Amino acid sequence: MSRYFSEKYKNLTPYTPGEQPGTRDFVKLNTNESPFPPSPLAVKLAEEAARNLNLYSDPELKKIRAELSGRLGVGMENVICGNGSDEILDLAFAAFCDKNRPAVFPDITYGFYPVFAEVNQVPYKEVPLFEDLTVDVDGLINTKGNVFIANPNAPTGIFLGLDRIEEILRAKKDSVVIVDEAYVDFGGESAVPLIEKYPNLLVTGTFSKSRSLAGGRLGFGIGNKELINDLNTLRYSRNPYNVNSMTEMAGVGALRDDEYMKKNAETVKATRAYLTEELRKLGFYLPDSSANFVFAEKKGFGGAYLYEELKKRKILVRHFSKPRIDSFLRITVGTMEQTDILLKALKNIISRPGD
């Protein structure tokens, strides 16, 4: 770092995004992108919006907020949109957490949470998952602070029932509970209907996964009007034009073409079931996933070794070096063709270790 870099960030470890190889010859199963292109309607509306790129985007994002409002059955005042759900999560750390109100989240979860905490100078506590990789709800409840929980969790893919989410909300009425639902369309149940019952609930979502707009960078938050106003106070103070016009209209098109999303999500779930079954036949351990990825471990084979061997074969998956999960691979559910290529490679690797 330069001598001009602020001291307050001297110990910051940035988030490490998944590899983007830059060539088309990889089977890319490492960043949980959709294997399907965006909806044709999303592309059409984005192209039309491009004709007006000489003008600023709408800071109120009225069109996409109206679509989300109608789709989710909430008021427009309950919706905020951002540059991916990451921006909404970052705003939540900044808006609701401080030295007196730390952040609390599982020790194995979305890797951006500790980074957001560090960037926003927020103390945080990680509550260990149980040995079966499920969330320790009581541990979250009994730890002071605002709760951040990915549901389904990443990288495990395990879904926590809404009855358990409500336990946290009831027990921590003086704290904000942020439920990050990036993968909810692949098997989970959304907590959005609970916002009327719990003023301390903020739900975040993204268009990057089920709606095939990872490159568009569009996310949203749903919550009590006062919570949304808090987030908008910071958004308008940082970047009121945070979502560009093309992305907003791509999101509108994606929401209007809901059947396209549902069909693709069902295909992903079917491929996930096939991948899970075949990996278990090969002796892999996998918790049941409700996301568009699986989390797989093969006893006797290190996760790093399998990752490197797959990469040699032009197949990218995600490996995490964190001690509790360094024997696992997170594998995105791709097309059936990509899945069979992966399975063939894994069969070859585990049958001839060291080759």
Ligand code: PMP
Given for the second form:
Amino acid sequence: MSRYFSEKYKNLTPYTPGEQPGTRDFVKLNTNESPFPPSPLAVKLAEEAARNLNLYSDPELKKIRAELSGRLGVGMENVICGNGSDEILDLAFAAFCDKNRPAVFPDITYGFYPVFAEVNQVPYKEVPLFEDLTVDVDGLINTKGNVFIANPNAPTGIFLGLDRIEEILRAKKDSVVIVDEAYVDFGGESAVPLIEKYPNLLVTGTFSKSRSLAGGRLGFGIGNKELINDLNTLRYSRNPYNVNSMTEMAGVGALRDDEYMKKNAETVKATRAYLTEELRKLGFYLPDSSANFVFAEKKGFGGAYLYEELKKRKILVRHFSKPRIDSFLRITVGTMEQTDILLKALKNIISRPGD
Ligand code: PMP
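Output block for the form predicted together with this ligand, input the form predicted on its own:
In what comes next, the whole complex appears, and the chain from above leads the way.
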């Protein structure tokens, strides 16, 4: 830290992204990316857009917002786009939280939430998940503040029914409820249709997972017009050109090729079912996942040990050294071939502990 670094960030611990080794010799199952390339239409439209890179991107992002509004059945005024859904989440912490309106989220969830709270200087409370890793809805309701809830949750993969989300929305009319649907296409149900009924609902989504555009950095927020206006006030005050024109058009192409996304999501679901079954046969405990990853624990083997052993074998998964979950691995659902390599390695590791 330099002596010039602002006092206000002295306790800030930044988010640690999953490793990006930059070589192709790893079986990479650590950052929940899609194992499939982007839709050819996404690539084609991005390439065409590259020819106009001398011009600034459209600050209103009309093309991608129009496409999203058509696809999701909401008005253009209900849509904001960002540099990944991370940016929309960051804007939501900045726009809606302050010392009187803290952020509230489960203790085990997306690791960026506490960082967004810290960097935006807002207090936050963590509500412990139940022992079975499900969300304590009453705990969220009974804790003052705006609720951030990943659904399906990460890293557990567990989906919370929309009836429970509605309970929170009804009980917390004076707070914003942010439903982070990064993984919804892999088995969840979207809360987007509820935005008409609940002016306090903001749903965020991403092109990084089911639409294979993680490197493009494109996310969105869907909500009541006033909420979206608030987010735009901050977006225009920070970076009106937050989504570049190639990415905007890649997103348009990805949305137009909806069949491609659906086919890939079905493949991921089938591979997830296989992976889940095989891990259970190996004696792993794992909850049923509705996402493109599983969260698995093998009693008697530390998560850190399994992570290291897999890494030695050129397989990357994610391990969080956090109490309650440090015996677990979060494993992205890759291709069938990658899954078999992983399973073979795990079999080998657990048959020779300490090797
Ligand atoms: N929410 C959750 C729960 C996530 O796991 C991620 C991916 N790390 C994001 C949001 C952000 O995704 P992106 O910024 O790529 O849209």
